[in-house]
Amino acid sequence: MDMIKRRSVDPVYSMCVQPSFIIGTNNEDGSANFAPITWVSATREGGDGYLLVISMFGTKKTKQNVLRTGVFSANLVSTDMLPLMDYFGSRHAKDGRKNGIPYSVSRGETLDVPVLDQSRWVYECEVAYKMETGDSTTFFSRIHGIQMDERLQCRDTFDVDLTVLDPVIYSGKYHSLGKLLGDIGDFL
C-alpha cells in the first residue's frame, strides 16, 4: 500500500464533511421560519434511541425559536434544492418573511414543526438538552418522526441509499455524491 504524501498546515481550516440541512422552525405568530444548518450529526442515547444533534452559531431567529419552543424539523437538502438552501441563508427573518422564491410547506406528521414538502429525508425533534460553546449552542434533540421519500425501501437502521436522497454535502462549498459503493464488510 502507498504512503499518502501531506504537508502540514496551519489549523485555520475547516474541511469538516457535512451534510446540509435547512430547520424549520415555528415563529411567535405561528409562521413557519428556515435556515439552512450544516452542523448537524447524531449520536446514540440509550438503547435504541438517537438523538440528533444540531449546532447554531449567532442570534439568528431559528436558533431562538429552538430555545423558545424546543421543536424543529430538519430537512435535509439535495442537490434540486439548492436554490432554495442559497436563498434562506441569504435572507434574515428580522427582515420580513422570507417568501422571495416558491417553495411549499407542511405540518410534520408528529409534532407541531414546518417541514419542506421538497425535502427527501425530515427529522421531526424535540430538544432533550442543549450546550452552551462561546456563541454557538448545540441541541441533543430526541428523533420522534422521519419522513422519508418513499422511494426508499430501507431494510434495516443502515440500509439508506443515500444515491436516492442525492444529499448536499458541506465543507465550505457544495458537493454531491457520486455512487454507492457497497455495504459493510464488502472490502474486506
Ligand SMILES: Cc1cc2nc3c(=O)[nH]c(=O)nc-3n(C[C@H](O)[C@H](O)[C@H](O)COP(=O)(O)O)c2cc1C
Contents of the next structure:
Amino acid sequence: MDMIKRRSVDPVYSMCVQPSFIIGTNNEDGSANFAPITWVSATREGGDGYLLVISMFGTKKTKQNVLRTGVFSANLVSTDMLPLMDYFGSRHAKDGRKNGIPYSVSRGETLDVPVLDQSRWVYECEVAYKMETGDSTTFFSRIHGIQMDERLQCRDTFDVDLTVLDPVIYSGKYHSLGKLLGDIGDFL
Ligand SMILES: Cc1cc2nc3c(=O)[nH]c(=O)nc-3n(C[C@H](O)[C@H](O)[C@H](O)COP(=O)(O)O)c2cc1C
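Next block: the form predicted together with the ligand, after the form predicted alone:
All chains and molecules follow, beginning with the one already shown.
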C-alpha cells in the first residue's frame, strides 16, 4: 500500500464534506424565507428517531426565524437546484423578499413550514435543543415528517440510494456525487 505524501499547513483551511440543504422558515408576516445551510448533520437522543443538527452563524434572518418559531424545513438540494441555492445564498432577507428567481412553495404536511416543491427530500423539523458557540447557534431538531421522492424505495432507515437524490456536496465548492459503491459489510 502506498504512503500518501502530505505536507503540513496552517490550520486555516476548511475541508468538511457537507450536504446541501435549503432551510425554509416563516417570517413574522407569514411569508416564507429560504437560505442554504450546509452545516448539517445528525445525532440521536434515544428511541427510534434521530435529531437533525444544523448550525448557523451571525444574525441572518433564517436563524432569527428558527429562534422565534422553533420550526423549519430542510430541503435537500439536488444538482438541478444549484441556481436556487446560489440565489438564496447571495441574498439576505433583510434586504427584501427573495423573489428574483422562479420557484414554488407548499406548506409542510406535519408542521406549518414552507417547503420547496423542487426538493427530492424534505425534513420538517422542530427545535429540541440549541447550543451557542460564539456567534453561532447549533440547533438539534426533532424530525416530525419526511417527504421523499416517490422513486425512492427504502426498505429500512439507512436504505437510501443517494444517486436518485443527486445531492449537491459542498466544501467551499459545489460537487456532485459519484457512483454507489455498496453496503456496510461489502468490503470485509
Ligand atoms: C453554499 C452555501 C452554504 C451555506 N451554509 C451556511 C451554513 O451552514 N450556516 C450559515 O450560517 N450560513 C450559511 N450560508 C450563508 C447563508 O445562506 C446566507 O448568509 C444567506 O444569505 C442567509 O439568508 P437570510 O438572511 O435570508 O437568512 C451558506 C451559503 C451558501 C451559498
